[in-house]
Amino acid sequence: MIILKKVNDIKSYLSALTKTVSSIGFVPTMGALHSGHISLITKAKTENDLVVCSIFVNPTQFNDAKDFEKYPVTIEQDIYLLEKAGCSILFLPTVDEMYPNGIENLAHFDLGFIETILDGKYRPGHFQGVCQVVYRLLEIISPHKLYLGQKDFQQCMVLNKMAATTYPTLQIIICPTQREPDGLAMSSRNLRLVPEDRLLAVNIFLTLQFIKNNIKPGDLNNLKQNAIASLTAKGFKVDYVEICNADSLQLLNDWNGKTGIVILVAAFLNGVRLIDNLLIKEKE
């Protein structure tokens, strides 16, 4: 695996390969890699001649400065995992390389209502930051395929919307959420959980399962409120438990029993924010 830290270096390197490489797969990350990230690398490796992974903790997508400061950094372990997985190139830029003109007055993307709900509501500016960094990375790497994890369901939809107008030929591949044996969605933020909270964290997945097992056509509000109450009683500070149209992410208070839906949860556990979702294409 080749490690490159400069924008000009990776551009030059990839440009020299254009005659021999017909497909580049790209996996953007913020590091603190786990098996979920590696599953994206593995998928990309099977579908492309070359796989590029980036590690960059992007300051523009953190609406909480303390969250940015506490984001886990495990670069040596990350490099080991990427090499073991057969990643071709690791792009490891600094903030100055990514944003040579600073982080003020960056591009603004028209994302519509999707950035006003769920994480967009509770983390204002977050999705603009996500789009800014991914747009910049796509500009640098020019991949054919972009690999994302379903755990960040709303983020996947946001990036689909951004790419549709800025990189219309880009293929976005959404890969299933990878889970721990007890069901907890793999996340870099899990590293911040103390052992007792790690045991409690599985309740987010259990809440998703509870909703899936009890949902029925008609009013959804009682089901959502019961889920919030259950998580709160276990020590979570809940941002939201919502049920949305799986295609549009429109929030639903009533369900016809046929429309594909996604259940989404975001909650804090002693200062660590965890998210998860469960996609239900049709009622089983």
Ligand code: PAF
Contents of the next structure:
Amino acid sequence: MIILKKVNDIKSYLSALTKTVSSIGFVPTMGALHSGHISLITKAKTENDLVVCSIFVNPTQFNDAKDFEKYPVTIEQDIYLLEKAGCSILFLPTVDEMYPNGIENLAHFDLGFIETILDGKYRPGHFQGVCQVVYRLLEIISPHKLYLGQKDFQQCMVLNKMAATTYPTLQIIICPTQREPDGLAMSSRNLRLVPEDRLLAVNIFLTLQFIKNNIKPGDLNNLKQNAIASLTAKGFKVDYVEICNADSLQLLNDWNGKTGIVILVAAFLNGVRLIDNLLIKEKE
Ligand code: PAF
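What would the structure be for the form predicted in complex with this ligand, given that what you showed me was the form predicted on its own?
In what comes next, the whole complex appears, and the chain from above leads the way.
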């Protein structure tokens, strides 16, 4: 695996390959890699001539400075895992390299409704930051395919929307959430959980499953309120438990029993914010 840190270096390296490489798969990350990230690399490897992974903890997507400061960094281990997975190129830029004109006047993306709900509501500016960094990375790497994890369901929708106007040839491939043996969704932030909270964290997945098993057509408010109350009683500070239309992400208070829906949860355990979701396909 080649590690490149400069925008000009990766651009010239990739442009020299255009005659031999017809498909570049790209996996953007913020490092602290786990099997979820590696599953994206593995998938990208089977579908492309070349796989590029980026590791960049993007300051513009953190609405909470403490969360940014505490974001786990495990670069040696990340390099080892990427090598082992067969990644071709690791792009490892600095903030100055990514944003040479500073972070104050970056582009604003018109994301509409999708930015006003769920993480868009609870993390103001977060999705603008995600779009800014991914837009910049796409401009540098010019991939054919972008690999994202379903764990960040709303982020996938946001990036779909951003790419539809700015990079319409890009194919976005959304890969299943990878889970720990107890069901907890893999996340870099899990590294920040103290052992007691790591044991408690599985309750997010159990809540999603509880809703999935108990959902019925009709009013959804009781189910959502019970889920929030149960997580709160276990020590979570809940941002939201929502049930949404899986295509539009419109929040639903009532379900017709037919529309594909997604259940989404975001909750803190001692300052560590965890998210997860479960898709429910059409019910017969
Ligand atoms: O999902 C993430 O890790 C980040 O939001 C991403 C897509 C790498 C952009 O910084």
